[in-house]
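Given next, in structure tokens, is a single chain: the form predicted alone.
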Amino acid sequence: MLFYSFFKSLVGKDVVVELKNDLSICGTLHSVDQFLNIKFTDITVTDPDKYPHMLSVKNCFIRGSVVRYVQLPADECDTQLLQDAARKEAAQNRQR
């Protein structure tokens, strides 16, 4: 649930998602669910020459299992907070 909570805090921010089929989509994060499925608004494709059929698409839904990378805005990512939360979650899982 750590990543789900983190992505929920990025709603409304611009992020880039690279899919497993090498398509990279930049857009405003509209919502994310517990399966890390992502909804985007105002999308653009980083390589429109390779994917001209995507030029007319403005909103999209991306299934979490097809995501390779998510590029986050540097000013929105607090790495110290993420590391602390990951350690806390790992400690809780060890106690179970």
The other form holds:
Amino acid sequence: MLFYSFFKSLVGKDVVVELKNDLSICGTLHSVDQFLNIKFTDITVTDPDKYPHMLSVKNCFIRGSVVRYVQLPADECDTQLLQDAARKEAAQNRQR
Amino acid sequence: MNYLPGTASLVEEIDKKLLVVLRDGRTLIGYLRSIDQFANLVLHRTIERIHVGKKYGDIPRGIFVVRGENVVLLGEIDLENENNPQLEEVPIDDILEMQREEQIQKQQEEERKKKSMLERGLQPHSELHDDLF
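Could you present the same protein in the form predicted together with the partner chain, rather than the form predicted alone shown above?
Whole complex next, starting from this chain.
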């Protein structure tokens, strides 16, 4: 649930997603779900010549299982907060 | 997932004309009629669109049930932008021919790369293909 919460805090920000099929998509994060499926608004494909079929698509839904990386600008991400949250989550998991 | 604000859901995409990219590289375009928690989809009035360079061809497919694990992404087609001036539609037989040629070219390219790697004493890298992550 940690990364679900983390992505929820990033809703509205611009991120780049690299998929396992090597497609890179830049867009505004609209929403995310527990499977880390992502919905984007206003997408641009970073390399449109290789992938022409997305030319008339503005919003998309990306299945979480096909994401390789999510690239975010460093200033949108509080690493201290993430570390603390991860520690707390690890502690909870150990308790269970 | 039932009613949390900011949650990604496919419910809002129902009855919309969507572009679906599959793991094997295929592109389907159809009206989304049904979904479930695995992102299994039922597409209505589906066409398979094949792209080669700046040209494309459509094959009508009818009703498709897509297993969620094969879905890469679903894109909402912007109906104003849909008839793109940059892309040219060609008849199905032509695009299939072009696709076949593109496949042959890619295979030849792969063969050349494999050969030159072996010549240099390197193992040709067996890259995991699009399907099967």
